[in-house]
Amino acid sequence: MIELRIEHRWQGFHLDVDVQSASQVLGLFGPSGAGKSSLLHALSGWWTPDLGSVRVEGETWLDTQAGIALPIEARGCAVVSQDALLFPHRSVLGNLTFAPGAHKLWNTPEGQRILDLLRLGPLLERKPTTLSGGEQQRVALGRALLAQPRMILLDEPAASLDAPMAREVMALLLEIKREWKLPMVFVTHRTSELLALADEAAWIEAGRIVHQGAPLEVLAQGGREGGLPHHDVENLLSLTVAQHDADQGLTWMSLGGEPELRLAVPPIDGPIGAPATIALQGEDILLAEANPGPTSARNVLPANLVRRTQVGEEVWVDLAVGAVELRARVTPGAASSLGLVPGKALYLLIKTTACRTLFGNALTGERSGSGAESPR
């Protein structure tokens, strides 16, 4: 449980918010300059407001009226920002083991699991200046996990990356969320990132909480008011390889279900059962009331509509396909003509080329080897 009550005045700006959340991942969402990062800094201890209090799991970290302000190191938060903030004179290994407590974790199964998930083994001897932006963020995430934090604070970690690298970072964060179950507070101004990662959203504008609740409900409310900054919807799916088809030039990924449904994606290397994360934009999913027969789209999948939400001038629909859910975007006219209501049976048409493979631990062929080098 996080309780965050902050008030602070700068020249021309007044931050005044009251946030309470019991969700694993709280997303602080809104336009640039709204006050999101200031809240994160108050939570971490990097900054103390004029007036406020911070309580986490019943423990008081800050109470300006009572004169309580725990130092950064006592709060146990790991912060990952837009800039990976790596030491340029240290190797990747040196940066990773600089985290407090990392030496104890390094040669343990837990430490190996972190290296494998983030695919850091082949990078250990390299300097940060030789890494791509995505690789630098993987190192920053590894350093955060090796510190064994109570909470991870994410300040737009993918904002400075291009679209493919940003997708990979978001997919890694989803894996971290599932694997480690750590509480997170996540700052973003991108709806796709909010929908992918957050369990609860607090929309901040001009220093005030405008809406708080489930991410889709918050976005729908903002869409009705015309304040939604981006209308992007991206699905990030953790799937496994079911079959390779060299003749057709594709790989089939399992969507689960009875009988099992499969998604055709561009060919990837890896054994049957290997995991991979697939990205698919909501506008690349076409809906049909009946099976259209042969089409150029290799994926024609039966689905059931779970929910329909009006977001601004669009309709977002959540669809059960096998054992996963996909979110698609359609116009109100299309939603009306198709009679889109919860429970309706549909067919989805998805081109193979619309599916992008981000990463899969077993697909990379990278194993770090926990005994490769001693921390220094």
Given for the second form:
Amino acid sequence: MIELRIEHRWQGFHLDVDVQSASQVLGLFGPSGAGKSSLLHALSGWWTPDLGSVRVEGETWLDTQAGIALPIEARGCAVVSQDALLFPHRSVLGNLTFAPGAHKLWNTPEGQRILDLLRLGPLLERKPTTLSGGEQQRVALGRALLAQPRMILLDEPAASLDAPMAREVMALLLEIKREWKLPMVFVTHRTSELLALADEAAWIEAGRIVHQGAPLEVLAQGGREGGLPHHDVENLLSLTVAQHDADQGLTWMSLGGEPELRLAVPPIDGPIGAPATIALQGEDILLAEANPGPTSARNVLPANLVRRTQVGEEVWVDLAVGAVELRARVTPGAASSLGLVPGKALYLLIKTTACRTLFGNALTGERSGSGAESPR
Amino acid sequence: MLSPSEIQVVQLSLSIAIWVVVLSLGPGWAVAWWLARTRTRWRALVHGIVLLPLVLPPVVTGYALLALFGRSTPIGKAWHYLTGEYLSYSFSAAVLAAAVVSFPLLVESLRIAFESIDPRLEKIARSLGMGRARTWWRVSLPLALPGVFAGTTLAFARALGEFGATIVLAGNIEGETRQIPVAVYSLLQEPGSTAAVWRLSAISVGLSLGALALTAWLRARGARKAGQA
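Since the one above is the form predicted alone, can you give the form predicted together with the partner chain too?
Every component of the complex follows; first up is the chain already shown.
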């Protein structure tokens, strides 16, 4: 449980926020300059507001009126920011084992698990300045996990990366969320990141919380008011390899369910059963009322409509396919002519090339066996 | 080869410069750290006072020191009461003069080194569970170290070359305050000492070049380490 009560005045800007959240992952969403990062750093202790209090799990970290301010190092909040902020005078390994206790943890199976997940093995001897942006961010995540924090605070962790790398970092964060069950608070201005990672969202605008709740509802509310800055829906699916089809040049991923459903994606290196994360844009999913027969799309999948949400000028529909849920974007006109209501049976058409593969999971097979056994 | 008195001059120069570095490093560090991190409006004033000896004629600096530390001044009397000796025209005066003149170079190098450390790196270290002291030791210090070395060699070289303030405050006493520049000046007044002037000048050039080369090397190394090169 996080409770933040913050009031601060800068010249011409007033931050006045009261947030409570018991969710594992809280996303702070809004335009730049809205006060998201200040809020995050009131938690980390990097910044102290004029007035306010910060309470986490009933512990008081800050109370300006009572004169309480827990020092940064006593809060146990690992911070991962947009610039990875690796220590330039230390190697990657020196960065990873920097935190007290990290060295010990490094030599345990848990340390190995972090190494595998983030594929840090080949980077250990390198200097941070020789790494790409995505590699730096992976090291920063590893350094944060090895510090065994109570909470991870992420300040636009993917904002300075190009699209494929940003997607990979988000896939890794999803994996960390699932595997480590760590509470996270993260700042983003991208709807796709908010939808992919957050359990709860707080929309901040000009120093005020304007909406708070489930991410989809918060975006829908914001969209109704015309405030949604940039529409972007992306599905990040954790799937396993079901079959390789060399003749057709593709790999089938299991979607689970009964009967077993499969998704054709571009070819992947990895044994049967190896996990991989597939990214799929919401506008790349076509909906059909009946099975259209042969099409150029390799994937024609039966689905059930779970939820329909109006977000700004478009309709987002959540669809159950096998054991997986996908989110598609359609126009209001298409939604009404198809009669999209919860429970409706549909067919989804998805081109193979619309599915992008991310090896975000613990899977690269750098060491024998690690590829085949899914951590789940 | 050098004559015994010339060897004495070189040794005296080196020992003055070493004392300057040893005595100024602590205060220089403190002032530079404060200048790098403070936000008070007094910063500009303090910074100006620290830089003053860099732009003042050294002779004027020497005269100001004499007015502060001379035999009849309160500080001069206190020094005499405590040590039984007079400060002016002594080895200590030669160290003091050289220290004051080289202090701005030391502080500026350290200040720039401290300012170039991203304060977020220190915050990251503390968020990873390091206390203030350990963060300083394992992040701030290693990142500042190349700048510290560079500032130290620069101050050392400046102390070796100090003449104006020294001649006013410490005079020209053989074995006590006659270091290389003062000795060269004296020799120039004596006929037939051209060879000795050349020898001492060559040593002076050698020492200064060595110190500057060391500074340049440390700076380049620091820049490489910080990834700015």
